[in-house]
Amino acid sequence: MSRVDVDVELLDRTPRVATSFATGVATGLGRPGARGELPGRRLVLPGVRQDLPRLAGFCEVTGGLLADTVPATWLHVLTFPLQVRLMSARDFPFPMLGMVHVGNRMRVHRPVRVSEELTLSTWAEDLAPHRKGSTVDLVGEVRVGEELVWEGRSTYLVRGDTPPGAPRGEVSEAMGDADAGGSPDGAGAAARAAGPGRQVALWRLPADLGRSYARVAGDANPIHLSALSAKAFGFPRAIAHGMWTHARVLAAVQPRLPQRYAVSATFVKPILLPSTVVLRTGGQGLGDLAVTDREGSRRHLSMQVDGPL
């Protein structure tokens, strides 16, 4: 996931997500879309220390335990403001509103301790055609000194024209027809074909879950905050953050995770709030995990955990 042939924009503080959102909305019109190019730079933020009260709130909202090491999904939360800063910049080809997070991959090289000072970085790459438009990856890294300890890759779908020069045969047909945009690869379709699996947990999600997660994660997208704001974007009610679901599943299996592992999540169907969902597993080990409705007929998330690396 590393990339070194880019310019570096060194930051002296964590970007304010609300400010970046406002900039992205204000400059959203007139962007070139798939005809443009991704920014050729990496955002880097050194000297990051943990905000312990916020970390404790994140663990509470996602069902985890505050410990001397941090959840892998918390490291995504730390890099998220850099992602938003990059996507809101004028040289990013797509308007930020309307981009849908359809998949996430993370690679944990070793547990990250709460006491460690971190350097965060992010950049955009892999603009690719999709039968509904285009996908683009926002990549993140976390280092302790020079040591790479965590990598993340968030895949976003942008509905519209495909990149120019892409033959029809190259446009991905493996992506699902999910309400929130579709799966980022064929793994989602394969997992759905495998059936609902064995129920291991049942979670009742309150109507204000999106607001609770937004307070600790900083992702205040209107589709998550209230029924009224979600309806403006075509949803009947607020929907749960995909990364909340991702974090909740990893928290549920945290005692069984190895020291080093890779995890891939596909956000299949949005979870309308309030709701009741079920965590299911396809076998005895971690392997394939899924979040479905109570009956198992509607899949919201598919996840594959592999480890040790």
Given for the second form:
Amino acid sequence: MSRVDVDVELLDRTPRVATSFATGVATGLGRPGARGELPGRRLVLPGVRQDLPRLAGFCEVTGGLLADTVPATWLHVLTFPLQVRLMSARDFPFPMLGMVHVGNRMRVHRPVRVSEELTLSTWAEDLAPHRKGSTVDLVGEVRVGEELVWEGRSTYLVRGDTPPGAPRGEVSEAMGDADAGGSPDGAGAAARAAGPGRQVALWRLPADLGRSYARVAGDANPIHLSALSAKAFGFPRAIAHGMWTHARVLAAVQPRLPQRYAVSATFVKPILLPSTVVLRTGGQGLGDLAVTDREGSRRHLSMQVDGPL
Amino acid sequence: MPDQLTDAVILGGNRIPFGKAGGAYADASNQAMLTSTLDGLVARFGLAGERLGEVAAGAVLKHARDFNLTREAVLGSALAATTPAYDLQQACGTGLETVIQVANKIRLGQVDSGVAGGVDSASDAPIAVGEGLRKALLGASRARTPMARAKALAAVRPGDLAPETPRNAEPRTGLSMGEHQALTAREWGITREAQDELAAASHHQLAAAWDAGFFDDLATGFLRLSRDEGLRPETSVDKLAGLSPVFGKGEGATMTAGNSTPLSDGAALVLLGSPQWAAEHRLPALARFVDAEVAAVDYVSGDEGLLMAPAYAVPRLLARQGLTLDDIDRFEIHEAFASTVLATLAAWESEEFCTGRLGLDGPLGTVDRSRLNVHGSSLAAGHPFAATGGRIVATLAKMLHDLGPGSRGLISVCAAGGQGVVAILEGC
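What about the form predicted in complex with its partner chain, after the form predicted on its own?
Entire complex below, previous chain first.
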């Protein structure tokens, strides 16, 4: 995934997400969309010391246990401000507000300790057609010194905007049935399929979960914060952060995760808050995981863990 | 059940460096520290996916939600989920008592292996609501109508809203442990200088052990700590002499923050097994668990000092084993306070105490100070209550292994409630 010819924009501090949101909203109009080009820049932030109290809060909100090695989803959270900065910048082709996080992949090359100082980097690539529009990947890396310890790839969907020349109906490989729009009946087959069969946990998600997660993860997208702010964006109630659900599942299987692994998650249908959901597994071992409603008729998240690498 | 008891051997241990209350582990729960310590032990001995006989641990300051603390730690660790676990609590004696329990089950052949120890956090201590508010909330939860619920809650008075934090005080006497010990220190005439000397030695010897790499296979760094946070290698008797007394009152008060253990956070675990299990897992035995004794004293009536129970337990244990203090190569006497150690040593040297209280013919004897807490103890390491036993057992087992087969070590831990837990190990 490396691109040799990219420019590097060296950051000296973590970009403020709120500032990026404001820039994104203020400059969202008139962007070229799928006809445009992704910025070639790579944002790099060296010298990142991890914030222990915030990590403890993250673990608490996502049902994990504070340990010396940090959750993979925590490293995603650290790179998130860089993603937002890149997506809100004027040279990004899409307006940020319409972008929906539909899938996420991570590779953990080795356990990362909370005491380690990190270099984060993020760039955009793979603008691809999707049956509902286009997808773009925000790619992240975490290094300790020169050593690559974590890779992440967040796939965002821009609805109704297909790159020119792309045959409509060609579906981006990983995120086939993603439909974060929340329409109850128009979902793909995966949303209805019960998927992995065995229920292994039941979670009651409180109405303020989005606010709790936003505090520790720094993602204060209004669709997660309150019913009122979510309504403004077409959701009947606030929806859980997809990455919260992802982190909650990883925390649940943490004791069985190998040291080096890859994990891929697809955010199928949003979870309206408050809600009760269940974690299902395909059987022995990790393999396939899914978060569904209690009846198992509506799938919110599909996840696959591969490892040890 | 086998006709003959099998041996229980100590194979090693793992602890995290101990933190100061409100320090490096301020954000870590008991659950987090115990699970990480267990995972460190599992990694060190290659036990991932193994079903062990049992895991026994405990915490003194414990949240109600942590009723199954140790089992939850097992489920959160790399051990097989089929490993049973239970919680045990005997104040500061918790860690050593869990070792005794697991060792006894191994000796009886009921289990072939086990992990024992404990954890405590003074930083993440539970805070309870005041009694008035608690009763009102319980009443409201039992109420069947909104009116009845409102009435129950209306009983709350502003004063009920103040939370109750756990106090380091004996319920029956209202005195803190330090205040109790100040009475004992005065009774035995333990000088300020002797206490400060013991404290300085504890820091210097623990620092030397860390420097020499002694703890490399006994501890795993955790959350930015790679050594005990309260360790002061540069301290001295002169520096300690400058501190003001905090326990006891007025003229003759000798106990300071420097010669008393600080409130601490941490966890420590010990791996035990039968010799056969150890051989099957190619793990060398460090020491054999020989025997243990627990004594209790009547401190409530003032008949004896709160922390003097080990002074009774050790002579009983030695007598049962046919040993004297001279047969012991290493003494590990938990430094709740420097004066606790010194009062215990003084008692064993006292003819009056040993004949009057213990029923011996004369003094028990003198502890060779060069054999006492040779790698430091709780004054320097800190004392997360339930973790101390595990720290001491693993440390002593390794020391005895280094001394060679047949070497003997004695552990003495005083505990709240006027109890004392003591044990003897023998080097392998």
